[in-house]
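One chain comes next, on its own, written as structure tokens: the form predicted on its own.
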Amino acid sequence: MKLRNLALPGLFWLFVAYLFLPLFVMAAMGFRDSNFVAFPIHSWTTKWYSEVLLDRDVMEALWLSARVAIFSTVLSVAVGLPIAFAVARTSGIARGLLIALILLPAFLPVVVSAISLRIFIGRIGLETGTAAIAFGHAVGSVPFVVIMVLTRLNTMGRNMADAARNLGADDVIILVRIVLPYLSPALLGAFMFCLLLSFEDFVRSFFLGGFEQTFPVLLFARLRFGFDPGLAAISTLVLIATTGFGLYAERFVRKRSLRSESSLTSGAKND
């Protein structure tokens, strides 16, 4: 019987160290001092950590990485949000189907997704480099999007917005002052997850960025040549900082989101 309730435990810590542990090695190969990457490690240093942070091409890929998330983000959301409003005044079979086409992108093997955006960019006369790799991380998060609004949506009372119609609120002044703000905790998931989601994509970036090198193509490019300790300096921090800000977002959207009900709540109760 004891071993039997240990077996459970130890299967889940064991996957723990199945997924974190390739983590830690990453990070202390960071601090090795010498040119290649093994163990033991005789001595440490910081000067990989330091190298790579005036290192040009990484800032320089680093930034565009940056700039691609922000603008797909934007442009995901501004496409999944009518899009989520559209399904959600379907019912029956249709909005199945609807729901299927939207999920479609997320489903699709990634290089063939690539292969196809790359084909249908050169139709359009859209040539590569920043713009068609932020069209590219758009397609694949439009669907994120959709999903995380119309959850949110199928969880809005009509009787809120009927309130509002019967106090002589127009559908502009409903949408701004009642359904945005009781959509804003998914509305700043999808955001949140959308930056992160386009900061790793390495697929659409290789296919759809020509000369210009996103942080993972770039890396994808350096390991061409070897595993140094100055990539796996680079690596740890964008990891560090990737799971502060999705830890950041995660509790952020939390509060938000119980703030939101709570506020409502206490509405209802006044009303």
Given for the second form:
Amino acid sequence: MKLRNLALPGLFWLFVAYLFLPLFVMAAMGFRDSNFVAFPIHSWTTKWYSEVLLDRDVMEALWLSARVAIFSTVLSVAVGLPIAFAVARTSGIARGLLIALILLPAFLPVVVSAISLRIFIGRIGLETGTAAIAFGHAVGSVPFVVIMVLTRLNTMGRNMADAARNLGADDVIILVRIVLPYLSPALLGAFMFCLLLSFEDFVRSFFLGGFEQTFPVLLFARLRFGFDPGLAAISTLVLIATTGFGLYAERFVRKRSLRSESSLTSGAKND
Amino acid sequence: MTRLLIHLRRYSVYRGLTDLYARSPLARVLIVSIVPLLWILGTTAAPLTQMVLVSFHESFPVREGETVHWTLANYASFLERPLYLTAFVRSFVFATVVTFLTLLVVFPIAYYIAKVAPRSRRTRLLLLVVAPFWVSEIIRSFAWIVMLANRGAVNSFLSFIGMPGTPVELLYNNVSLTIGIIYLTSLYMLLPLYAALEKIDDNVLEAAANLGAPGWQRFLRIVLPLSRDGVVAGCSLVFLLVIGLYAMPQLLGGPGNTLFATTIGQIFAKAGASWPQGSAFSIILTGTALAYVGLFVAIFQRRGRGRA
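Switching conditions: you have the form predicted on its own, so give me the form predicted in complex with its partner chain.
Let us now look at the entire complex, which starts with that chain.
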């Protein structure tokens, strides 16, 4: 009986170990004082961690990834928000069809989505490169923005907007003063989620980048070439940055969402 | 911002526009639907149409002054070389098996977080298993290379505890690829399962227990049927993800067991890429995969409805 009660927590912590152990092992490998990846580690060094920050190719790839992430995130939210409004306003078959069409890119094999975009971009006379990658990443993240905003929109009653309308506010003012503030936690969440999604996206960057290499593409190219502790070091640094960012974003959004909930229920008096 | 808007209200253009929006249903429909329509057109409809068209071209890009020659040869080439057909079938079998394994691995985890762990700790536990998924596919592949390489962590550990016959060849086969893929996709199984399991009313389970149903019966007759939506959603998501994997099979899989998405990618990535052939293969893969998942979803939903 006791053993049975331990089985599920045991499995859970085993799963956690499966998730985290490889990442820790990779981080440790970055401290190996040698040119190739192997265990056990006899002598330790921090040189890879400092050396990789001076690697120009790596830094350029990271910078490109950052720029692409910002472009594609702004585009995704700018497009996803009006799409969510549109979906919220339709009903019946039209709504189902609209949702299906908007979610379709998320269900296509990524390779196929990337290649069809590559063909399309070539067809309308545009080039591969930064803008193409950013566009491609937005194609991947808009479905998630729509879902996140729509979920929040569905919890919003009509009362606030109706009250404002009775008090003489027109649609634009209702949008700016009531709807957008209410949606802000979802928008922030979508914003941060898109940044992470874009930073990680390999396949679309690979097919739409042309000669430009985002960080995952550079890492992929180098891994095929052979791996060294320097790659483990930079991967670890990126891992710490993205996980830290994710944790921060999660907390930030949760807090904000709680705050806006309480301010709406208690009535936003002091505004 | 609001002040600016209130200020703007005095001007007739703004008023005209908001009036138009408020009064004319047609204007409202146009304003609301323009962004979704343009986006769907530019990201899904047009690219896919182009891809379908290109798949019937004899060559692409079409040179200036030449006319397009239409052909079915690209589709026929799929059947000509056994290499393609083998990779295609292997992809579907492999993705099905991996999806099932992911379900087996993740179900107890989701059940533990949703039903067994104390309610106050649920968010924290969920966050603990979600956090590693903020790391990219390539970095996660690399982490498993470091684990499984001939002189990697696992082999080093095995020889440390005195296992004979080390190093064991752990990398570049179906097992290493499966471990890596479950590592990559389990979140997409976990979240739908968690959502479904969390909705199950504890009272139902308690009532069953009070009526004398043993644990396995509660699981088979209550938990599993009530979490069916989560299982179907999770399996569909994971399957579609696995069938489209491009990078990880190249990093963790062996040279002998390529998957079809990788084959397609390589048709495009190599010099002298044949775009029409790659397009045709993409359409074959997408069509079959969506039909396969659609059939799976239809069967399970019908069965569920029949019972209810």
